[in-house]
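Just one chain is shown here, as structure tokens, and it is the form predicted on its own.
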Amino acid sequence: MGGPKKPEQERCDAILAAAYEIALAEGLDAVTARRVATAAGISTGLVFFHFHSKDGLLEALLGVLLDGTLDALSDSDLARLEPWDRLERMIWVELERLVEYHAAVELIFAFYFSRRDDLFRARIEASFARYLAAFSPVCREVAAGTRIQGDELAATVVALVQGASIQTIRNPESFNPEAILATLRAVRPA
């Protein structure tokens, strides 16, 4: 049981909250110790204190933004269902999670395509590695007795939902969940 949080906590947190809004709204190089101090109610020493550097608040950021990304794959809900339906309320958990997060979305792909270096690209390719994994199970399930090897499924299912992630970013109106999901179906055994 977690208690109520300690104050260097509350501090870090609200310190983060602050980096994801200016990031969110200007973009990660708007994201500096000074305008996340302003911002977090604090001394620009205290971002440093906690965080060490530019960088290092940056990647507290993106710690944050991966560590959700799995949540919605390991409900235990899921267990109960058949693989196909299993497989399907995934994709269909995920896809909703991109309409409502599309903003976070696109926090992480500008991580990944901002630097050059391994900074963020090799957490992010860690947690795309996590998130394949996620599905890799269910899809060996679903494929089993098929023509259609499990782990192949699994990243044609990772691709989807990632170029699903491009299109809310792109246009979040227009994004359709179920559309993509009634092509999921439309290809299901019977």
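We call the rigid core the largest set of C-alpha positions that still match within 1.5 Å between the two forms. These numbers come from a predicted model, not from an experiment. Numbering follows the first chain given and starts at 1. What changes on going to the form predicted in complex with a further copy of the same chain:
- Once the rigid core is overlaid between the two forms, C12 counts among the residues whose Cα shifts by 2 Å or more.
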The other form holds:
2 protein chains.
Amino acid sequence: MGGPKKPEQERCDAILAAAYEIALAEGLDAVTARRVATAAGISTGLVFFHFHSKDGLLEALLGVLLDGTLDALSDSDLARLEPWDRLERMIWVELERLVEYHAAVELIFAFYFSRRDDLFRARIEASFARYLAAFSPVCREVAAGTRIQGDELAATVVALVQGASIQTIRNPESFNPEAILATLRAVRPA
Amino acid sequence: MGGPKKPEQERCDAILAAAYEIALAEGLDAVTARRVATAAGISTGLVFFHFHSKDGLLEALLGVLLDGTLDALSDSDLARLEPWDRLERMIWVELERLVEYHAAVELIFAFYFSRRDDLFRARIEASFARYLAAFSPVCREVAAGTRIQGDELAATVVALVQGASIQTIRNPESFNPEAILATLRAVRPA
DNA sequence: GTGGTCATTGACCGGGTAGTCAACGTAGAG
DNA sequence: CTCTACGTTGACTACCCGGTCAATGACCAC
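Starting from the form predicted on its own shown above, please give the structure in the form predicted in complex with a further copy of the same chain.
After this comes the whole thing, all chains and molecules, with the earlier chain placed first.
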């Protein structure tokens, strides 16, 4: 028994990397303490030593997923554009990211729907809510002086982007962000 | 051993009803042969006698879900309306249905994301595809004579409706279909 | 009645799971 | 060098799962 020691951070990262790989390749159900331990080249007990429980491991894994896929939304360097152009640009960037990270986004949805308690949902909900927060300002600008209500537009945009994420998961190859963008451009208020 | 006999149909319905109830109340993971049998007041063996395997039971349950929630889309009695009014109306009806059946829709998504093989996904995909088929004709009519492309509009509408279904699941109480409809009306082409 | 068909039971099996723990190495402090 | 603190191991427990099956009863045709 016993074996070489590594710093906590390094071990945790290795375990999470193994869990991430298994989840991507075979889905959330395949993420068991044993399989993760084997994939990381350590014993099962060590997983619990570092993450206390399986839920602890999954929470950490969810954190990795959310940090890597949903938390880059920003319109800081777009301030010079007209509001509608900025909105279009933000949507475009987001749709491209959804295509790129569709496997990770699928895992996030798998987390969301695998449980009904708040353990995972609260975290995911917070990330989703950031969508609304990110789109709201520009939507209000776009709506100003039109018949459109800013908050209603923001709700619609969020629904559209999230629906697009489902399309991306359903069929990553055939999903075409350009179709949605083209429609938006065509209904652009004068 | 042995016990009162019931016709196959009646038994299957009772088992499915029990499974449905458990799934709604506690999620898909809670649907085990034992729990379903207990809830239906029968023995575990009988579940397998009637459905052969757990996957068989889940497939049947998914069928019940899809029949009850996604398969009523139709625009037959709306032919007299202008294309755009018809599209609005269809979206409205669908959004209201999503709110009403949000628990069942959530279960459908749980089915979708619980597995990555085609056992459940193919069935759900077929139902989702019917969305596109249902919206395509009216979208083409709406697009005729405008800068909008019919098929692109249809893809956008499907994404919007499916995104709205996620919003409904996230927060059934606060989700407001009217917000989306109002935005659509505001961007309605002349 | 009698025989046969079939729904029904529940104990049972093999297997995978989360989580525990006493024993054991290893490294660093004194 | 020794002692202590802690990372590490893997066998172990308790549990629940899907699935099987011989025994059993209910029902029907004759």
